[in-house]
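Below sits a lone chain in structure tokens, taken as the form predicted on its own.
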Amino acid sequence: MKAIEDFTLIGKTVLRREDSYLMRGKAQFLDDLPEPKGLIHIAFVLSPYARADILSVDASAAKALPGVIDVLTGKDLAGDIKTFAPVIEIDGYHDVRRPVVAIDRVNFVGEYVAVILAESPYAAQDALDLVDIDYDPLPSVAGIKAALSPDAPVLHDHLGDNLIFRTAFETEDFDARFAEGDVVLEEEFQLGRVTGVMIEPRGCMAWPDPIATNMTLWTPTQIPHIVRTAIADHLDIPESVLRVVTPAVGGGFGTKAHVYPDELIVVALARRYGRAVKWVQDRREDLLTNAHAREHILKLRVAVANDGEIRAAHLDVRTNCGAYPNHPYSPTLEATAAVRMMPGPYRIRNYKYDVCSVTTNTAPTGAYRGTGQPSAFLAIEGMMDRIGRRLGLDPADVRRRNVIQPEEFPYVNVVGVRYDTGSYSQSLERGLEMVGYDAFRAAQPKDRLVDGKYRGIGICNYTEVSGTGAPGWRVRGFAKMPGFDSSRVVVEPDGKITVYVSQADAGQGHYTTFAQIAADRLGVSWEDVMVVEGDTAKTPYGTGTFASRGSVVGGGTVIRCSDKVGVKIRRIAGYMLNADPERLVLKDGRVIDPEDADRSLSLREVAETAYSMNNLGLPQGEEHGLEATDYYDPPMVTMANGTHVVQVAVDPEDGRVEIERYAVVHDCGRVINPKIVEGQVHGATVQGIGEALMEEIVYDDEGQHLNANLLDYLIPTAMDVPNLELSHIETPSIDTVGGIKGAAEGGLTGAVPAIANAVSDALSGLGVNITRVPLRPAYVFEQIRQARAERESSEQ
């Protein structure tokens, strides 16, 4: 392998060659797919109970309607399917199975309780009220606290209660060195659920092969081969006869990273007719059951010293799990995530925790961009400012003293992450640097009002997972997780070259940056290849594409083919020039003997000769064809990290928070394409920006879901995203192939606890305690108004 010195086309901005299909609307996503002829239409009948015996179900009506095929409940597919759940080993996790339509009981707002099946959509569509169920109402829980209240009803009989997952670690002799702090703290912070809100919401179309009894699934996944997996699990068919294809993907966000029921039935369904079977959900859909994230509870205890070096913290983590455990993930992945990543940048040594997930009656939670990290870094950012203010200390000063400084790289974190290397201290530096934080702080009144608005700073200094491997996610209990990715290389007959890798893109520009490592190793444009992924018929097996995985695995594993295939051209070419392979080079379309000018070969003419094009023979031993295929597993995890700095103003009369500054600094090691790695930091810090002050899918106490539309759900607008200033600092991985570290969830991550401790920051002065987003505006007028209430009281 080159050494990282020598790449020449990675570290380049090139234009993004999805773009120009992309804003011409060429690209093909699920609904714009040639219909095969005989197609069935589904819809599914929504439960509009939290939680509901179902007595009875008359769907004479509706079939009776013009254009419907038949109306099928979760009895009719029983024989077809298998209960859905995922496979989790880990001690602490009751399993919890569900039927892909309700039989007998729903348990949450949206639960499917029949399906449609008609000739067209628009029939299938009327039919939807003509299904008559007959529900008896059952009590029900929504919430984490009302969910652990001895009380509560409990959802699955089997659990006893409702934890679905306890967990717990503490380092040696914890209360001890816990108790050798000179301070104690102690907050409970929240985080409100929210959901991706792709622009392009989920549908899928199976396909029978007319000839065979294979099948092919059409559905806009991040995780191609893991589907397949499941639907042949579920379905009791050999997974060679399914495959799954991802057309144009608009979005994903990681809640197109699960596996869905939907995608069971669809392809049950045509296995039973006989005949394709299309489904595709509208928005209201989309919100009330594709899987949410978040809502957390988080209380974070810390031991201090008197000069602000934490000595031990203490973190409980409750999470929600919804109704039922998600696929592939279950509740594990957010709530493991928020307890491992808490240590973050810092110097924690002394650490314990206890986690637990909760059923409850709404819809299943799961993966969504920054997973577990943004809950993390609300408790431990905002547990900095609150050590700031209790010693009397600047909240950047108190970072500095607990924060990794470079000459202790590598390091191993306290629960045994090893970070290879890092710009911790740099990116804080440079991000308080780009803001002006001294001069801020030196000219902020201690009432923080100027100009009749409160304003504050806050600061956000994060790692990032990254790049999971298989031993990352086997100690988190995910058992058919590959963690592993795969390329396969092929230099064609022309010379040019195709690579298909086993990832799914879902527009992060993979096909501009796969095209560029593969071009940069062997020495050709990047024009000049093709890269072919979302389609297990034709890539190797591997894991997918989520939790900023696609450049470190997907990358890795491209760098590692090509110098395979690399390695066969120069054996090739050095026969046919008569020349050691090992001296020549692969340079403009070309293999070129260094020593002698004269002598080289195009790409070209040594692929005729591997694919017997001419009258040349091959180097004895050698196999004809020119491609190779590779298997990258990276490290446990690989850590990316950067610093969020935010000044914001906040109108104390009607609680509006307006962000006046933001710096963004980010380092994800060797960058592939700088423009591509703007992008995913722009486009994550919007969604924090979301998350932070505005985004909340809201349940009433009885589970009904109250904002399943995008007037009541509101997510940014241009009119609400500030000019982001970014810098990025690039200290490359030692660990993984061509130092690449992940990029795509780090600016969600530091967005949410920057600026809910600028806005805390800002209302410091009035005493207002900020523990919770989204900050709306209603809520901060209320703690604006209660904090003035109480001072008026206390100054009578």
Second form
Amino acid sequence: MKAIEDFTLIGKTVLRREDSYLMRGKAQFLDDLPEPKGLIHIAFVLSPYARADILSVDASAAKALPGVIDVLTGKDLAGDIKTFAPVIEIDGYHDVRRPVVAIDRVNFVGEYVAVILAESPYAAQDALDLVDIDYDPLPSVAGIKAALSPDAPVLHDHLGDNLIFRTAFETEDFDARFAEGDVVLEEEFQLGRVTGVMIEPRGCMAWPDPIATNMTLWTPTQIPHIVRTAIADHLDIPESVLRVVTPAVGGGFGTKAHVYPDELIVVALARRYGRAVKWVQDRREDLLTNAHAREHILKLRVAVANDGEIRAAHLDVRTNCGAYPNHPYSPTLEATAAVRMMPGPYRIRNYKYDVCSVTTNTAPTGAYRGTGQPSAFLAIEGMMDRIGRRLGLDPADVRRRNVIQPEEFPYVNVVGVRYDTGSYSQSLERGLEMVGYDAFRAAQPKDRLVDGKYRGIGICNYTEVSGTGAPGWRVRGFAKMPGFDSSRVVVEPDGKITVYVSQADAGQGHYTTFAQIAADRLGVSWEDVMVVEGDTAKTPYGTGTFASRGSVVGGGTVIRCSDKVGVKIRRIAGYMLNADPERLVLKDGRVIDPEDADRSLSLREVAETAYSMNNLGLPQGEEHGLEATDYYDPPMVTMANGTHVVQVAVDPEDGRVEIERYAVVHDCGRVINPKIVEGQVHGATVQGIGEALMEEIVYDDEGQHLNANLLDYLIPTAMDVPNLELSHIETPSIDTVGGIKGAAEGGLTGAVPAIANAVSDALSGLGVNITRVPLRPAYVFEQIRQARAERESSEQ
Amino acid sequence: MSAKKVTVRMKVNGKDYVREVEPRYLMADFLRHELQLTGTHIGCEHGVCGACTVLINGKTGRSCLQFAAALDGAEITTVEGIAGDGPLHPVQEAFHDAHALQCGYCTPGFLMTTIEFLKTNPEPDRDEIQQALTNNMCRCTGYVNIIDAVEDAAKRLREGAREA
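Taking the form predicted on its own as the starting point, write out the structure of the form predicted together with the partner chain.
Every chain and every other molecule in the complex is listed next, the one we just looked at coming first.
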């Protein structure tokens, strides 16, 4: 079997086969699919209140509208769909279930209150305004601190308060170790509430097949198998009658890695009416109801030695669950990620954390690119700078003092996560070098004011969790999260190859990269390999594409599965050539005997034997067919890493932050396709710029969502993108198949803290203390104004 | 609420169409559901994201903000009209080579914007490209490779023009 170093295609940029049909307008996204006859279009009546009792629903006027088929309430659907909840098995978590359409009570703005069924989307929209609902508004609670106050309204009576999840951890003799530090620093950091904003909003279509009594759900999800299991559980139908298929998916970013109420509803309605049912979300619904993320408050307290070494750290994290736990993660996802990732690339051996999540009258929160890590690193990297300022050390030196050195790998961190390999120190040094850090610091004036702007530099040295396997999900309580992914590699009778993968592409380029991998292992051209995924009827079961697992787990299973098929190819070819299979080589679409160059077979000739399409027959004991199936459960997690170093200028006249230099060093282990990795780094970094400088979903104190449109919820445009200088380090994993690590989230994880630290550095001369993101101009301007006013008053 | 239908005549990608639609029927829906030209995508329905951008009488417009009836008589180019099934347009080639698309949902809008932009400004600098692209939102690529692709496309088009 060839070693991975001998690969001819892995590590090479192959231009994507997806591009042609996407650029010609031929891709079939959900709303582009041909519509079945008799299709019912649905629309949801959304709650305008954050918390209210539903006194009555009068749908008579809506039902009377031509084109309207029916209007259903939560009560009407309760018999078809069980109350919806994730399965979380961890101490400190309290089960909260929700009706998929509200019954009696609404708990956030945007919650579904009624479903319109109509013959056209226009008729459904017309009917929305005609449903007369009598609400009795109730006192509500929106933010974390408000939810924890003793007189806060309690959302879910059975909890007794608003705490849905609470857990804690501490290492032995933590208090004694903490007391050994020379100085103690404490800071509270906050992150705004954000969301994925895929350019394609969500939607779904259920399509009953009357002949097979089957049901197909088309949904642009990142987790088709998990969606199928959840629907079967909540509708009480066999998984075998339900097929979940993803069409082309217009971006996911974690937001599409949830199971949503509407996915259950369209299937239930298609069963009830025996007709296809389709729903397409608009942007307002996306921003009101799709999973939000972050809104974290992190209090970090560290005990530090005078030389900058962190002796002990205590992290207290509070997160906002929203009104109900999302499926399948619940609020434990970001909360446990933040506390487990905080030690990052640093040698922190004494650690304590406390976590809690509260329910509030806001949209449910869940997965979004970075998951907990931007928060964790905003805290620890922000603290590194504060340690430097307090002790008079260069913040880069504080990091150097604490970072895990090359000779310490493999390293098991304080919460039991194994870092098999990494380039934490090399990456830091390279990032600093790329922006000319030392020269910048040497020239930087104490007040940071250069040419009328405050100029500063910020660092984030981070680890990036990827490819989480079963143990990684179990330890955080995710009972219905398998961890493994799978593939089936088939050499067809004509010698061409089909690879079925349990994952679901949302733009990552799997149809190209998985073809590269299989082609490389089997010695064929990648164009001869077709990739099929996003279809529960065609692929074996698996976890899906999120949390930077596509390359690690998907790539890993394709390598393993291709190798299994390779063994059989060589075995049959050995029989045909009368040669030892062990010495046969797969190359250029042929099976070659290196000891006798004339003796070779095309893959097609071998396949014809395997499929009994010639007169040779198979050797004794050999099965027909030429395929294999593989289930790959990777290690608990695989750590990629990287460093962002950012130089900014803050304009005191308007509070705008301009990024002047931006260096990214990135190490995701073995690279499959460099251009695709580069694209992931660019995309994640720019999303991080958005989270750091502009993005925030704003609720008022009553839980009213104030910016559910793209004019008020700002995401980066082409004008916001700095010149990103990228540098790659390739440190293959020794634990994963192929040495692959994930690449999709580090850009975001690095950007948020690095930018916040750069602004913080720029304004440190003024005495401004930056502890939160987003750093929108109005906020930054106000901090500068206050600091200057205080300075002036103290000088008088 | 449905009003009497009106007749709309339009030339789309060089082909003449006559359809009866409600006066409030959106141009994006007209293209996608009446003409089955689903390459034009809807991302926000309030004119911000640019996924629905098409060429209306040669100029970019948001098809989610206009009524089909109001465009009676117009000449429209959608993404399907750029290259059809033939060889890729130089702008498409440049996007492919630069890895300027990931999920590809926003890409049709970017292609239309770029084609119009490079006609008006065949030799743009990067600042001008970035400004021109603010009409369109992409959430996957971080724009970096799109900006590169537009720069490259301009070069290809200039060279093509010289050869022709």
